[in-house]
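There is one chain below, alone, in C-alpha cells, taken in the form predicted alone.
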Amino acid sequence: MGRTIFRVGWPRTDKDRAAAMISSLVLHIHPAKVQRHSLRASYTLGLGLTSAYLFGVLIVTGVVLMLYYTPHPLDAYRNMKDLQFVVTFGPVLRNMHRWAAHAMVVVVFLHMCRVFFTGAYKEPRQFNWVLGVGLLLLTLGLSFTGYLLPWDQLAFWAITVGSNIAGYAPGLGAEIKYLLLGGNVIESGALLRFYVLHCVILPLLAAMLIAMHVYRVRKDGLSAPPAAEPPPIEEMAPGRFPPSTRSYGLMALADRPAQPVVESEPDDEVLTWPHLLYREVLVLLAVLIALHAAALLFNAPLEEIADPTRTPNPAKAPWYFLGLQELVSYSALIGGVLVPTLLVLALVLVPYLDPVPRGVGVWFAPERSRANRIFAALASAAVALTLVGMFFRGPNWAWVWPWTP
C-alpha cells in the first residue's frame, strides 16, 4: 500500500525528488522545478497558499459542525448553545471556523492587491485573474450565507441589513430579494436557503474554481521580472518572437518589433522537493497555530436569540459589507448598485484594458505607476469606508467617536 502512494520512496537523489513530484498523487500539481524568485516571501507572501490553507480548514470545521447543526430556527439556536456548553471542544471549532472564515476574506483581498501591485495579472494570466475576481466573490458569499446560520440577533438583523441591499437592485431587487430569502422576511426558509448554499453549492463552485485556479498557475506558472535585458534591435536573429506574441495573429506580429526570446538560466531553478514543499509545510504551520491560538483567545460572538420584533440600532451589515452600506447611506442606487457593479467590471476587465506586458514580476515597477496609484486609491477607500462603519457609525447612522464614551 506504501509503495502505490510513495512510488519512489524517500527520494535522496535530484532524479527521485524530480519522480517524487511527477508520480505522486497529491504532489504532481507541482512542478518538478521552480524559480528561485518565486520562492520569496517577500513577493509572493505566501498569501496564495494561505487563501487555500485557509478554505480547507474551512471545509474540515464545517463538516465536522454540520454534524451539530440542524437547519430550524427553533434548533439552530440552541445547537450553538450545545457546541458552547456541551460539545467536547465545540467553542474552539466554532472559534476557529469563525476566524478562519474573516481570515479568507482578508487575505483573498490581499492576495488580490498583491497580484495587481506585481503586474501578475498580465498576459498569459489574463483569464486567471478573472477567476480569482470569481473567488474573492464567492469568499464574501460563502462569508455571508454562513453569517444567518448561528440564528442570533447579530446574525439576523446583518443579513436583513444585507438581504436588503441586494434588494436596492433597479427592476430585479425585488426579485434577487426573494430568490436569496425564499420568502419575503427571513424565517425558515430563508435559513435553510443559506445553509444549502453555505455548504453545499457555494463550496463546490469554489472548489471547482481553485482547482482552475491552480490549473492555470501550473501551466503558466508566476510572474517574474526579466530575467535579462533584450539586445539591440540589430543583434537580433530574424523571426525570434517571445512567447507573449503569439497569440496577437499574423497581422499584428508584422506590426510589433522583434523582440528576444529570453530564456531562463539553470540556476535560476530549483527542485520543488525540497524548497517549495518546505516553505509549504512551513506556511500551514503558520496558519494553524494562528487560528488555534485565536480560536483560544477570542471567543465568536453569539448574543440572545433572534427576535425579529427587536431591532437593534444601528443594525449593520456584516463588517466586510459595511462600506457597501456606508455607501448606500448616501444613495440606495449608487452605493448599492452602481459602484459594486462598475468595480466588478472594471476588475474583470483590467488585464484587457492593460495588455502591455510591463512592469510584470516587480513590486510597484515605475512603468504601471498610474495603473498603481488608481487602484491603491480604490482598494484605501473601500478599507476606509469599511472603517467608517465598523467604528464611526452610531444609532441611526450617525457619526460617533469612537473614544468618545
Given for the second form:
Amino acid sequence: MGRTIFRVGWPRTDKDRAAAMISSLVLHIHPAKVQRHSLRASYTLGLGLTSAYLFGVLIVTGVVLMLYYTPHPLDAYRNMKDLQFVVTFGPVLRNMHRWAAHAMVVVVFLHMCRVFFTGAYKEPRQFNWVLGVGLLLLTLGLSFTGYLLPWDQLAFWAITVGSNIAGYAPGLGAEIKYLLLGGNVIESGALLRFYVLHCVILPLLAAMLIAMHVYRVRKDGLSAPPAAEPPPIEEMAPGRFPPSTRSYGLMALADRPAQPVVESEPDDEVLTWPHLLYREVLVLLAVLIALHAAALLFNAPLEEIADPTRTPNPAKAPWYFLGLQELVSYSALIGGVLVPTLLVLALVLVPYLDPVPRGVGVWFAPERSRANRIFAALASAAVALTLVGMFFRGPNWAWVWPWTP
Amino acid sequence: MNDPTRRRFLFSTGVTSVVLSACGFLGATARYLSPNVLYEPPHRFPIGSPEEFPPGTATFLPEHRLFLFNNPAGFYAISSVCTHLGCNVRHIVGEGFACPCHGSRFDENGQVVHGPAPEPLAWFGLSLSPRRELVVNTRQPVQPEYRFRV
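Got the form predicted alone; any chance of the form predicted in complex with the partner chain too?
After this comes the whole thing, all chains and molecules, with the earlier chain placed first.
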C-alpha cells in the first residue's frame, strides 16, 4: 500500500534517490542533481530558504490565530487578551507569529543584499530580481497590515502615521488613503480591510510570487555559478545543450539522441537526496528552534487598547518603517513618498541598469566594486535611519541618547 | 472563406471586446472598493452649553479631537489633529500646540511655527442649536479671525 502513496519508497540506490526527487510533487521542486557550488552555505547563507520557511510558519501560526480573532474594534483587543492569558499555548503561537514576521523582514532584506553582493541578479536572473523586489514589498505590506490587528495603542498610532503617509502620494494620495481605510478614520471598516488584506489578499499574492520566484530559481539553476564556469552558449556545439547550471538539463539532454547524457554531465554535481535535502531539513530545524526559543523567551508586545483620543509620546511606526518615519519627520512628501518611490524604482531597475555579466557568483567581486559600494551605502543609510528612529528619538521626536534615562 | 482581412477584423474585434469588458469589470471592481456610506462620527455635533466653557478657558474634547477656546471676543474651535500625520497635538498655555509624533509646533492660532507640518491646524465653524448647545461643524473651515458670540 505504501507504494501507492510513495511510488519510489525509501530510496536506497542513487537511481531511486533521483527517481524520488522526480516522482514527488513536493520534492520535484528540486532537480535530481545539484551543483556542488550551490550547496556552499557560505555563498547563499540559506537566506532565501529561510524566508520561505518563515513564510510557511507565518501561514500555519496565522491560520490558527484566526480561530480566536474577530476583526472588530469591540472584540479584537479582547481576543488578544484571551490569546495572551486564556487560550492554551496562545502566547507561544502569537509570539511565534510576531517574531517570525519580524525575522522575515530582516531575512528578506539580507537575502536581497546577498543577491546583490554576489551579482546573482545578472543574466538570466534579471526578472527574478524584480520578482524578489515585489516579494520584499509584499513582506513589508503583510507586516504592516498585521500590525493593526491587535487593536492596541501601538497598532492604532502606527497605522495612523502609516496611512497618513500614503495620503501624501501626489495626485491620488487622498483616494489611496480612503480606499485603504474604507473611510476617513481608522474604525471598524479599516480594521476589516487590513484583516482581509493581511489574511487573504497579500498572502495569496505572496504565495503566487514565491511560486514564480522559486520556479525561476529552479529553471535558472539553484544559485548563480562562479562566472568562469559555464562555457558561453555560442561556443557550444550545435544541437548540444549547455551542460551545467540548468536543472532541467538532465532531462532535456536525454531527449537529444545525438549526445549521451553522461558525456556532458559536469563532474561537480551531486545527488539532491541526500546532499541538498538534508541541508534543507537542517535549516528548517534551525529556523524552528530559533523561533521557539524566541517565542518562549520574549513576549510579543501588547499595549493598552487603542485610544484615538490619546497619542502616545512618541508615536512610533513599526520598526522597519522607522527609517521612513525619520525621513518623514523632515518632510512628508519628500521623505514619505518621493525617496521611497525612487528607491523602489531603482531597485526594480538594478538588473537593467547594470547588465554587464561580470563578477557573477562570487561575493564582492572586484569588477563590481562600484555597484557594490553604491548598494552598500544605500543599504547602510536605510539601516542607520532605522536605528536612529528606534533608539535616538524620544518624546516629540526629539533627539535622545539611548543610554540616558 | 479564406479572406485574411476579414479574419483579422473578426479576430481583433473579438480581442478588443474581451479587453474592453475586462477593463469594465476591473473598473467596476475598483469603484466597488470605495464605500458610499460611512458609519463614521458625524461632522456636525453638539459639545454642550456655552456655560460649560467659562471665559478664558481652553478645553480639550478628546472624543471630538478638538480644542474649544472661550476668550473675550468669543468662542472658537481648533482641531487637535496634526496636519502632518494625524497625531493629537497638545496645548501648551502661552506657547501654542506641540505634536508628539514628529515635533511640529504651532502658535496659539494653530499656525505652523516649525516642524514638518505642511499646514496650520484646522479651525471649525460654530453655531448654537435650538437647545442652546454649541454645535461644531468640521466641514465648515473658518479663518483664525473667526469668533463665535453667543
